[in-house]
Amino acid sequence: MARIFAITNQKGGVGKTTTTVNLAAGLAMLGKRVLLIDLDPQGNATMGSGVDKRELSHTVYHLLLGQAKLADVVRHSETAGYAVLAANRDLAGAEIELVGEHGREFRLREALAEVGEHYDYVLIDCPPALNLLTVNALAAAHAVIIPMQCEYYALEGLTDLVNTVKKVKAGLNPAIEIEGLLRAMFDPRNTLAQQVSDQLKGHFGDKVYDTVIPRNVRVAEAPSYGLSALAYDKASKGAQAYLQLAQEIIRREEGRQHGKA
């Protein structure tokens, strides 16, 4: 059964899309069957996965509006090593078109109903806003991964996001939980970053991933080539950190399954 993660943070520029693409690549490199869903109209995760968003006849937009089935939208990228439900600017219109629709919060969940047997992990790249697209992701997901920078304002935004997850859990998706908090673009020389990191660990405990993603030029360069950092420069510190994150997530999942058995 596929484990579905919504990768979200309403604050932009925290490494959310970078995390989605590189975690997908890391899991695929470790032999897992992965589906990446780009739920951001900017389509950055699509382009970063080697799929040209300008040449798409069907996207996740058509899936949410019931104009296409999952099989019509899935693209398999040889360079990425995983499958992609791509997005482009058409997706921006989905929110307006879905406003009056019955069950609008569950469109993605319904579309993914048959995905479980085909993939081990589904990663949803959410837009940097708590809008209807993000709500669709949270309603469909088993758990949430929150990438964040260790800076002062990040803690305030984190509180809002945790409250949103609680509301979704109460009203739309009782099974959802926070899987983990990821310290991304981390600079260990920064005293404030260390202080915020310590606060996170003090408050959230083992919900904070052991893996820390450092600031890394190679990770920043990779998207311009339509590649993950692992495909662009596997030996770079950033790429290796994302591979370690994939390993940590697999270990956690195996532990979770063992605990259920």
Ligand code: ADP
The other form holds:
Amino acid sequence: MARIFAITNQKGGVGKTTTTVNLAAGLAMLGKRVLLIDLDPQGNATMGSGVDKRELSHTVYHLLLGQAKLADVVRHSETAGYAVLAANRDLAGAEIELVGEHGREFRLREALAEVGEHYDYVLIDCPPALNLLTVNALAAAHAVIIPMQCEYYALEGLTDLVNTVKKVKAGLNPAIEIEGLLRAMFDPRNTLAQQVSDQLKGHFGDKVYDTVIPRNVRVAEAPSYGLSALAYDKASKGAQAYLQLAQEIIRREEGRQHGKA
Ligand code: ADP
Ligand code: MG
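Swap state to the form predicted together with ligand ADP from the form predicted alone:
Below: every chain and molecule of the assembly, starting with the one above.
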């Protein structure tokens, strides 16, 4: 069965899209079948996966509005090595168009009902807001991955996000859990970052991934070529960190399944 992760944080610029793209590439490199879903109208994960958002007849928008089926909107990106459910600016309208529609929070979940046989991992890149699109991702996901920057206000924002996950758990998706917190764009020489990192571990314990993603210029450059950092410069520190994250997530997943058995 596919494991569905929402990569989410209502704060912008914390590394959600970068994490979604590079984790997808890392998992694919390790032999997993991966579907990346871009749920942000900015379409950055789409472009970063080598799919041109301006040349799409069908996107996740059509899926959410019930105008297309999953198989018709998924594209396999040869360069990326994983499948992509793309997004562009059309998606910004979905929220308004779905207002008043019955079951609007469950559109993505319903669309993914048959995804299980085809993929090992589904990664959903969320927009930087706690809006209907994010709620659709949280209703569809088994667990959330929270990338964050270790800075002063990060923990405060985290409280809101944890409360949202609790609300979703109580109302829409009883099975949802926090899979892990990822320290992204980390600078170990920054004392404040170290302090916030320690607080994070104090608070969330082993929910915090051991893997830390360093700030690395190759990671920032890769999307302008429509590539993940792993495809752009596999040897770079950033790419290697994401590969390590993919390994850590697979290990956790195997441990979880063992625990269940
Ligand atoms: P979000 O999706 O949360 O808004 P992004 O993934 O788009 O955040 O990242 C914000 C910016 O930071 C982008 O320009 C991205 O290229 C850059 N960035 C992300 N991770 C790293 C990293 N590890 N090293 C350097 N730059 C990064
Ligand atoms: Mg983003």
